[in-house]
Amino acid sequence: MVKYEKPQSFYDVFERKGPGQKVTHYCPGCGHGTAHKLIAEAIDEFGVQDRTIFCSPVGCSVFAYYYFDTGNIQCSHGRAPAVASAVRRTHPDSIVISYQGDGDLAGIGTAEIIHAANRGENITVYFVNNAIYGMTGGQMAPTTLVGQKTMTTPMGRNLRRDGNPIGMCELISALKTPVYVERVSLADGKKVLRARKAVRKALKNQIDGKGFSFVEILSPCPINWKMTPIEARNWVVEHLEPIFPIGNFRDVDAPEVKESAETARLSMTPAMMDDETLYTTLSTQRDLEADKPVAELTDQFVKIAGFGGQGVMSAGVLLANCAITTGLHATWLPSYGPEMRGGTANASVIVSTEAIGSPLVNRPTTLIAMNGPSLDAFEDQVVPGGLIIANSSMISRTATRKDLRFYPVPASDMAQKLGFLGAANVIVLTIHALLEGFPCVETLRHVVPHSLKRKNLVEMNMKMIDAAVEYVAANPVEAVPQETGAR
């Protein structure tokens, strides 16, 4: 009878120190690989297996897809838990395990966990503290202790110079969303046997659907520490967990906190909202009711292109509302220069009837240019065929290309001599809604209201909604001459 074998959640061989091999390459005495297995016999135990996709960063913890028999992705540094967010909310039936190094997580990552958690994103958090950045030699790390001696502490970490050592439970249980924080130890046995509980069951809120769960594993790392196995394990004991204390810090199970839990649940965050549930709050919150949906439309990918001042976000954040409002997915991504006013600028716009993977926009389907610095910069961007629209109160040529359709419109000179010239960019979009057929100008109509901040602008943007239409009835785009570029 078998009565100890290796995690079905593992491979049977381990390709990465070569053929047939089934050692890991973690140095002797390390914790990964207890850790390793700790969360594999959860895994197991729990039969989701298929179900599981695990995230691992730069560090130690690099090549945890030659072990682990689950889903894997390789994330860029620090960024474990916004690329295990991204997988859970876009496949809700699979259980995310993001697995990170002090470094990683406390140091470059500090962010992406401090937001994940804030935002209660229902994933498990397994956070090994060493106390150093282990695999690019050992350089001091968040977590190093001040007086110990690292590569780049040569002297040891200095308290003035350096500061104090970062304690993340600390930190993550100091927020109200998170369920479940605890910080456990891999220094013998009976701690690991502690630590298997804390691992089980941060996986296992998960899988109940409770919320975010952190597990805060102090490991050993013999070889930076310039340490044996067993000299390594102690000097956790002895100086790593008077430090980092081991223990609970946040348990929604446990009836002193569940009070406290239950009012940061009624507080719901759209992580943990359903689509439709989120939808019909982003509904509510601008008072509009949405459109009939539009059941086909062909993607558009828009870029908005001016100077600050010129209406180029709100244009952008315009259009993306329409779309929310009629059921369809959008994105909307400004960039822009760091002057308030007559920097660079431009919003990135994508509508599609599926989600958005990306919200970049590098081939335009259409091509708003409110000034000539904008047609400069974009025109050989957009896709064959695609659209400019142009500014031509600021734009004196026509396009270069003849692949494309070119239409050019006073949009500021018609905005001024209507009483507002910063309504430029409803009379562009209008045009946009007109000559591509989304969204249709009713909706527009509908939409800008709720749009505008300030509300005695509201008749003035519909009078620059008229104007646009007036304006393409009189020039309609083929009246546009050939040697513009329109066809």
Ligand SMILES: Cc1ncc(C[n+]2csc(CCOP(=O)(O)OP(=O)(O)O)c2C)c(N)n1
Given for the second form:
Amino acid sequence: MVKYEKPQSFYDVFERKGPGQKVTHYCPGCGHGTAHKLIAEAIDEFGVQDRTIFCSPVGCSVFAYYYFDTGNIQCSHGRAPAVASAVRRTHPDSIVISYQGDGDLAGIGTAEIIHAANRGENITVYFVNNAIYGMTGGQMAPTTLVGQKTMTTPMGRNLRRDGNPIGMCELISALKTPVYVERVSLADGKKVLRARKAVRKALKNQIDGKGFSFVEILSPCPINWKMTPIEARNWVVEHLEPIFPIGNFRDVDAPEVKESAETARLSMTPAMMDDETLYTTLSTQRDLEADKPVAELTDQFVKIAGFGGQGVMSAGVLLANCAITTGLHATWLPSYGPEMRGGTANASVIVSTEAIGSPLVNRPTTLIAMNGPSLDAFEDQVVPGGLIIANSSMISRTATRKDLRFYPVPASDMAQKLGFLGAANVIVLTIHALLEGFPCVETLRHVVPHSLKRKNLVEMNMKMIDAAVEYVAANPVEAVPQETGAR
Amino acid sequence: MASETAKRINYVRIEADQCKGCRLCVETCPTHCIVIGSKINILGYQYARFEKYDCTACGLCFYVCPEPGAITVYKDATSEEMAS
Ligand SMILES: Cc1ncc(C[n+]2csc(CCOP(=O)(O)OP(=O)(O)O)c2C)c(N)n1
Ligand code: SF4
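Switch from the form predicted on its own to the form predicted together with the ligand and give that structure.
Full complex below, order starting with the chain above.
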């Protein structure tokens, strides 16, 4: 009778390049294989193979997806806990594992692990600590011991120069939210069996919805330690374990921590907004009528560009909200320079009768240019026959292209005269609405109060809409001189 | 099959071509059932062999072995299992 055999959660054949379709790519005696085996066995045991998503790191275990017959995502260096958090929040039924090395988790990914732990994400993190960068050939890692010789510390790690080895279990257990933190070792058979228990417990916690579990596995890297596999295991006992003591650091099921466990559990389930709530939050009145039947609407690709502070972003939000209110699809994509005020900024808005794939607007049907540089930057991109609305208070030139409609309006001057320069964006957006036939002005009026952050400005914005309507009535697009002829 | 039960023993099957010769199983086995042979496998390693039938089927060799499928441990192995 078979008592112990290759876990089901491994592929039968590993379809990786290179020789050996049944063996891993790991060096002889490497701890990664053992850690994999313990995890695969735990996945088998709890029957969660079909809903497990294994987030592998950058490092020697980058190829974990060749081995685990589960869902797999290979993450950017250090980012596995962030990816795992996203998977957790979008796939509530999945079992999410973040598997990471010490360079990955304790070096480049320090921020990700700390914050995933602090958010108390209901994920399981297996942290393989071999005190070195394995994959890249044995450079110093954050967990490298003082005095340990590596490729980048040929004289040994120096405390004053290189800092102290980081104890991740100690760090993680200083946070309140994690429910389980344990350090184990692969130094001998008995310790491997203890590691097995911890690996199972950490996975079970997630299945039971308990919260963030973290298992640090002290693991030999014989090749980079320049030892035989047996010597490497002894080195784990004699050198690693004294600095990284094995044992439990946190277990919510232990009676003395029941109370903080309650806190953790409360903090564990993030308040998620379902689609319905999101819709109601963004919509104003869902039963508003569009002035044209929606099916007749030609999709709009609108680029609103100007200085930061000219309201290009909020004009975009306003347009998108009008679309959503009318039951259409909309996307809004902001693009800022590095500075929030004064630099250039633009918003891309798509309004469509159908679901929208990409929110990018590369070929606008309408360009609203609030200043000269915006006209210079985007004029060429407008589709032939498209519309450019130019804030002529700040733009002295006309369009160089002749194959489109150019509509100048002194929006900044008008807004200033009405008492609030910052609402010029509503004037240009209203003009877009009037010239393009969507949204209808009534919709605009309905949505403005909901779209505005400063409610005391509602009246002011209504004045802007009126002014724009009057302006277009007095300056019909046909009357605006349009030079004709090909470009 | 009472007669066969009497003959049954515990058995560790080691896939010669999945062994990297790291010797962790050799070191770990409490009853010293596993040795490193002198033959070289397709991966170029001197691979481990199950030799002495004192196995208690404790599974330690299975757990310390870093290879997913190199070791299978049988309790009361049938002759078919031992032949496979
Ligand atoms: C952004 C980025 N920076 C650096 C690297 C180079 N790099 C690859 S693996 C690695 C270190 C991996 O070490 P560790 O996480 O300890 O895993 P091990 O290989 O020891 O299992 C580094 C720095 C990279 N691939 N990507
Ligand atoms: S370099 Fe080290 S960590 Fe990487 S496979 Fe080899 S033994 Fe394992």
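Positions refer to the first chain, counted from 1. So that the term is clear: the rigid core is the largest set of C-alpha atoms that superpose within 1.5 Å between two forms. Just so you know, these numbers come straight off a predicted model, no measurement behind them.
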*Is there a C-alpha shift of 2 Å or more at Gly137 between the two forms once the rigid core is superposed?*
no
*Using the core for the fit, does the CA position of Ser85 change by 2 Å or more between the two forms?*
no
*Core-aligned C-alpha movement of Gly33 between the two forms, 2 Å or more*: no
